[in-house]
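Just the one chain here, laid out as structure tokens, in the form predicted alone.
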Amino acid sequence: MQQGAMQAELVTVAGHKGDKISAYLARPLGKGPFPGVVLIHHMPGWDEWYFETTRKFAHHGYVAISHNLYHRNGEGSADDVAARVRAEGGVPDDQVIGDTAGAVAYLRGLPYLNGKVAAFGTCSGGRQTYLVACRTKVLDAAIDCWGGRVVMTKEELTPKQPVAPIEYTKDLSIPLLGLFGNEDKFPTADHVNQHEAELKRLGKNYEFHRYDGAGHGFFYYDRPMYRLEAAQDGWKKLFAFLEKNLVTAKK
């Protein structure tokens, strides 16, 4: 097999409530097996740069998927569609978690799947991330990147986010990787400080890297809050925490 050679496709996946919710999936060529990532996509949609990120988890060896969240909302430009979302409030939290176990249902039904599967997010994926983590046992690893509204206050509560993601901390019990800019707003500094507090506290499996000069979004080469050394830097730390954990980790 030729180094880099992959299969990408879109496929149907059983979402929440039993819903059919379309999923964008790239694999490695090859018999495996390989283990699986989920990506949960940003408030920009399920957007262009969701897609090249599956391919490149794909090329690392890794069967990806990243499944629409935004589905029942219409079809259009991911500008367009995530407007629409955004003016609704968002989605709910529940029928993200139902979506994302599907997503991994459908990759634990793979044949050439090793047995292991992380989730991924950015943004708001990233808060998603964190409340599959946390509220389900269907992961072996979960990587937040800059995850805004997992420290909220009462007053940000909504029937859609009804609870903040940090009060089910105490239910996490697989290995999180926190990448963050110390820049952010959104999470800003001092979240990012409770957050981790609270895990200390609880004594979970985590490790946070925190960067200066970054603020939100510093992976996204192709808006201005990219940040080059930042970005390497943190790719270098998630694929050596994924190879920890799905890889190298015992079944």
The other form holds:
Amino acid sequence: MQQGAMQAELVTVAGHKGDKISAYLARPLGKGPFPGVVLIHHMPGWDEWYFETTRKFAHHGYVAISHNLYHRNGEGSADDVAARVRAEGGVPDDQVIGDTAGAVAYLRGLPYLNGKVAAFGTCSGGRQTYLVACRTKVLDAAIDCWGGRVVMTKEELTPKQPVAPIEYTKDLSIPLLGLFGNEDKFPTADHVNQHEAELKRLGKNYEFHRYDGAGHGFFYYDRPMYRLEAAQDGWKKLFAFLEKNLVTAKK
Amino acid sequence: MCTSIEQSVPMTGSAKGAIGWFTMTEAVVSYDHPTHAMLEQSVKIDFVNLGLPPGARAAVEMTKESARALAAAILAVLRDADAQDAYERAR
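Form predicted together with the partner chain, following the form predicted alone:
After this comes the whole thing, all chains and molecules, with the earlier chain placed first.
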């Protein structure tokens, strides 16, 4: 591999029910084989941070794809489209799972993939990563960064989000990494405690890391919630997790 | 953005955004991470027209204190407007 050299492009993948949706693909140059990462974008949309982070994974030797969960909601700037999605009540969980399975299938069809794929998501994408990890068998590892509403009250359930993700924990069969800020309000430290207790109770393979002095979104370098030390340590743990589960793990 | 704190209300009126003036159909009020304001959480109001492309949007995001002040100002103006209308009707 030529360290840092990559190719990035827009592609089309077959998402939920075969719908064609757009995706951003970044791959290291070279023959590979490379492990894969599917990025599930946050509620602010398919935005510049997700494009950058897709390239970051490629820089570190992963074939990375970020699919547009809001493809069906119209074209425009990421924040305008995200506002439209909010006005329409969000995207259905089943659709997100179908779209993500489609993005993973696209990765698995690439000749230079090493056969391993992890999902990565932040914020709402962290929650959705957990859903895909529990409700499908298409992944080899999952990374939930501060995903809120894994724990949900009955009042929070909607037709589009009918089941709290924590209810699917029994079906989780792959390693899970969770990164959380102890000052976060969505999810709160208590929500993370509940989630971890359920993982522990069911004997799941997981590692959670929690950071004092950090709240939500502490990787977002362009926002006030950025926390340098937590972000650096989080990225270090994240890449160590991927190395362990996608690179050195036996097939 | 991981909160579900939001309310949507039908609107009759117009808003001006990046596409210029447009007829709005809804206002979506939420409390979540802002896109531009240097805050960790903000009250956001999106004036939109769901029948037009997503660019039909006028957006604001502010602190809770600013939102309370705005709500109070709107109510104060409405009180004066109602009084004025009542005066006009009585004449």
